[in-house]
Each structure stands twice: as structure tokens, then as C-alpha cells.
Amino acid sequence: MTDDPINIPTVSGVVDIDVDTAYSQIKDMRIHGAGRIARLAASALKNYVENTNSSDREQFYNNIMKEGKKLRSARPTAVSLPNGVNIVLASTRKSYNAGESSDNIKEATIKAAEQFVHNSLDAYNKIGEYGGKRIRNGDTVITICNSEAAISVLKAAHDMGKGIKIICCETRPLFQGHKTAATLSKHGCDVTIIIDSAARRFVEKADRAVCGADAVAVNGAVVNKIGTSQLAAVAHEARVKLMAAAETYKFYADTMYGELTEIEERDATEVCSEEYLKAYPNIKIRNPVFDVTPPENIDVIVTEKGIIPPSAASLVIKDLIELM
């Protein structure tokens, strides 16, 4: 599932992975990117069904719901994970509530998992097509983190012969921007890496900014990798339009009912070495993984269903709720 030399997470279909392994890989960020982790969770549910020995329909139903709960808990902010699990298990629940046999419930779950992965990959391609058309010939585009959806837009624009140049913020502390740069470079793109704090200097050289999304709220605000809101703010100041790329299963339904997106914080050792932490025990380290970009700093959100203004996020969420 990775490419050498820097372990680039790749776009992938259904993979053979058990729930415990998928949970660990998602929690430890060995696999990251909202679309990737959603597909990994769907694959794990399919694997669970195919390897379970339970023939009792109620026992199977209760067990797979517990497995789904475990997967959902791996990452608190990337809403694609619970949404992906919920979309798959909605078919499980429907089959169970209809009184169908254990075998039929299992078959419904497997088909739903496979369909989710197929739809996710199809969304990736459509987002690239729609977003790529919006980038103009010769544009310089600045981006951040390691988003499949954003990468799809940039690859598509390159493949359309638009001769774009790409500036990648390196995205500390885990340097996901290096992975984006490597992926795009291998695709033949003209790529430059900059340190995150240079975003204001280089955004003035850009014609457009593109980012991914780990969650989209009902008001059109985008939750993405820490540093995105700063890039969006300086882009707005420089009159550089920001395009957020997000599959519709990244929209956060609970924000419709007043819930706020939890911002995950990770271990201090991602920021400082253990030796440093031991030498200066009184220094506090904060390592939030995400931030929130307000809708007024976002030009459009490109989804697999088309390009929308942030104000239309509530319509996407209403459709998403029907699937879950």
C-alpha cells in the first residue's frame, strides 16, 4: 500500500486487512488521508465478514457493529472514517431489520463495502476532472498536506496540458507535503517544496490555492491539516482563490444538529525528540493535527457531484444523511 522511498500512501481498491490492523494503521497515521482511511475501514469490515465463523444472525450483527465502533474511534476528526463505516453498516442494519438470514446480511455487508470503495475511487477521478478544468493554463498552484482529492485536481490539470507549476507546503510535523511533492513529481509535474512559514511569501506568486478536507461543516467551513487555515488566510489577503477538494462522504452530518468538530491532538514526540522532552520537562508541547478554515476564505468546494459554493454544504449533508 506504499511507494518507496518515502512511503507514499497510494490510491487503492479493496485490500485484505483485518479490523485490528486497520485500526492500528489509521490510529498511528501509518495510513493517512481521509479517503484512504475510509476505504481501509470498509475493506476491514469486508474482511471481518469473510472470515467470521458466526452463523447466528444476531450474534453476527452485534459483533460487526462492535467492529464498526472500534474503527470509528481510531481518528476523532477525519469524518470520512465514521461516515464510511456508517454507510457500509447501513446496509447491514437494513438487511438485519428486514429479518433476513445471516448469510444475506453478510452478503449485503460485503456488497456495501465493495460499493463504497468503488464509489470512493470514482469520486477521486471525478473531483480531478471537475477541479482540473477550473485551473487555468500556466497557473501556479499552492497546496498543503497529502490529500488524494487535491492531488487528483493537480494531476488532472497537468494531464490537460495546462503547464501548471505547483508549490507544496512541507506540512510539519510529519511532512506530508513531501509525499505530495513526490507523487506529483513522479507524475511529471513541476513541483517546489517550501517550509510552512514561507506560505505568505510564496502565495503572492500563486494564482490559486488547492487543499483537501478531512471534514466539511454545514456552514461550509473546512477542517483540514493544521496550517490550512493560515494558508487560506494569506491567500485571501493576496486575492488568491482557494479551492477545497472533498468527496461528499467527508461532509459532517452532525454539524447540522449543532455539533462541533473535535480537533485531534497527537503526541509531543511528533514535534520534539524524547531527549529534548526529557531535558526540558517543564516545556509544554501542543500538537493539534487540524484547523478550521472559515467559509469566507474558500472560493469553492469541488466534489464528485460537481463544484459548489461553501453555502451549499447543507444540501450535500442532507443527501448524505439519507445514506446512513
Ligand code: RUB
The other form holds:
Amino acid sequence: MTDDPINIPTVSGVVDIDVDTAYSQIKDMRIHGAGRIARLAASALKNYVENTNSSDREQFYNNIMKEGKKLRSARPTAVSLPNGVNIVLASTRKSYNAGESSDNIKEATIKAAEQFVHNSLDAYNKIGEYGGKRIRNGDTVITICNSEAAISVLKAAHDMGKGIKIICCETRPLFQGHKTAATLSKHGCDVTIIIDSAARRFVEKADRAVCGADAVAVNGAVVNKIGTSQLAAVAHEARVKLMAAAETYKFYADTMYGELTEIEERDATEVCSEEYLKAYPNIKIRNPVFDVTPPENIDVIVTEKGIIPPSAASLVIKDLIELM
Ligand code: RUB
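The block above covers the form predicted alone; next, return the form predicted together with the named molecule.
Let us now look at the entire complex, which starts with that chain.
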């Protein structure tokens, strides 16, 4: 992991981190973003295997399942987190159920964790390539929050020589949009930051909107940072197409069986200062950090397996279920 002056978190490979530290870094949002937290959790499972002495199959299996449960619970909305953990632990379970030795089960788990991190990073290249092609020369693209998948699309379009201009919504209350702007500016892109409430004014100057995803439901609805659905609504009104960039492990299989995505609500101090809260104790603060963009406001979802319309989300989910 590396930190830059404005603390842009990266998980650009398997990280050496124990489960408790990974859990608290995800929970406290020192590492945030759906892809990064999934890679961090997979890394922590690998680290757990490497540091456990247990040679008892049963005991090892039960313990790693508990560790997985802990990691899954660190944040509630990004389904990449449980999916990432479940994909890794599916190999553990398969090896355990096949009656293999504790060493073999451990090896299978390590391989699966490494593979997950590798696939997750590789997905950005493909998402960038496919999504970048959909952006036209000279487009102005509006984006929100700090999504590595969305950034891949924008970087790729820039690298294809399309001369794009990017508008970043700053993304209150934690200003993840500033991180996106910093990353893209460092990459050489033309970037402008706007306050979130200026989105409707600026979307009229945009040709396309691009966002990431924390979860994609079976009907193609995209759960992403709060404000995304508002941006999507004004983009739809202005006939500006919204592209959501999402690795396939962000699709939420349980929505096929009626589950809804839990929307995380964070502390009031992220919205107002402690002094303010003390001075006005009767003011209620609400701080939901994600919202749901309906499929009718989404043009396409770009995954590493190709570009799909939101109505094809169930096909991705069917493939995903087989991995878990
Ligand atoms: C981050 C956020 C991002 C998605 C996708 O929210 O909403 O748009 O997670 O990001 P938070 P990525 O900062 O609260 O985690 O494409 O990097 O997975």
C-alpha cells in the first residue's frame, strides 16, 4: 500500500496484512472503494493461512471460515467484499470437502487469494479498454466518487488520444472526488472539480457520465456512492448517457432471491463538525453513503467480460454463482 499527499489508497497487489488490521482498515475507510477492499480481504485470508500453525483440517477450516465472516462484516454495502471472500473460500471449501490434507487446503486457499487479486487488477485493463472505446474524441465526461474501474475507463480514453475533459463531482462528505481528480490530473488528463450540487449545471456541458459500482442488482440497478443516482437522473434528463464500470464480482447474486443491498449509514461527524453537533444537539443528521441508480438511467455496464446492458445483469450473476 502506498499513500500519496492526499492519501489515495491503493491495493495494487497481494498485501501482507492480518485479518484484524484489514478489518479495521476497511471499517475505518483507511482503505475504501469496492475493488480495493475486496483485494485487501483476499490478501488477509492469504496472510491468515501463512501464519496459522494448525495442522488439524477441521480446526483450520472452521477458523478460516470465521475469519472470512469477520472480513465480510467490515462494511455492509460493497458486495465485492463478501464476493471476494466467498470466491477465495470456495476453493478452501472445495479442497476440504474433497478430504484433502490441511496443507493442501491451505495451498488451495493461498492460490485462490492470489488469483482473486490478480483477476481484480487485470479486470481494470479490460474495463478500461472496452469502456475507453465507447468514449468519443473530445468528449467531456462527468464522474463521481473515487472508483478505480471508472478511472480505468477515463485513463484509457485519455491514452487512446481522445482529448477528453473530465469533470469530477467532489463527493461530499469525504471528498473522494478530489482523489479521482488528483489521480487523473497526475495521469495528464484535463480535470475540473465541481461541488456536488453543481452537477445539473455541468451535466449539460457533458457528453457522457461514468461511475463505478459497489453492487449491481439482478435488475441492473447500480449501487454506488451517494449522489450517483442524482447525477444519473440529471444526466438522463439531459440525454447524457451513463456508463457504470463494474468488475463481475460486484454483481449481487442474492438480489435474485429478493435480498436488497444494505445502505451503509456513517457517523454524523462526517457531515458536521463536533462543535456544531454539540451546539445544536437537536439537529438530526443523516449520512447514508450509497444510493441506488435505477437501470433505466444507465446506458451500459462495462465489465471485464464485456459491455452489457443493465438488463443482462442476471447473466453475469449466473456465472458468478458458479464461482462461489
Ligand atoms: C466508493 C465508491 C466507488 C465504488 C467503486 O465508496 O462508491 O465508486 O466503490 O469503486 P467508498 P472501485 O469510498 O465509501 O468506499 O471501482 O474502486 O471498486
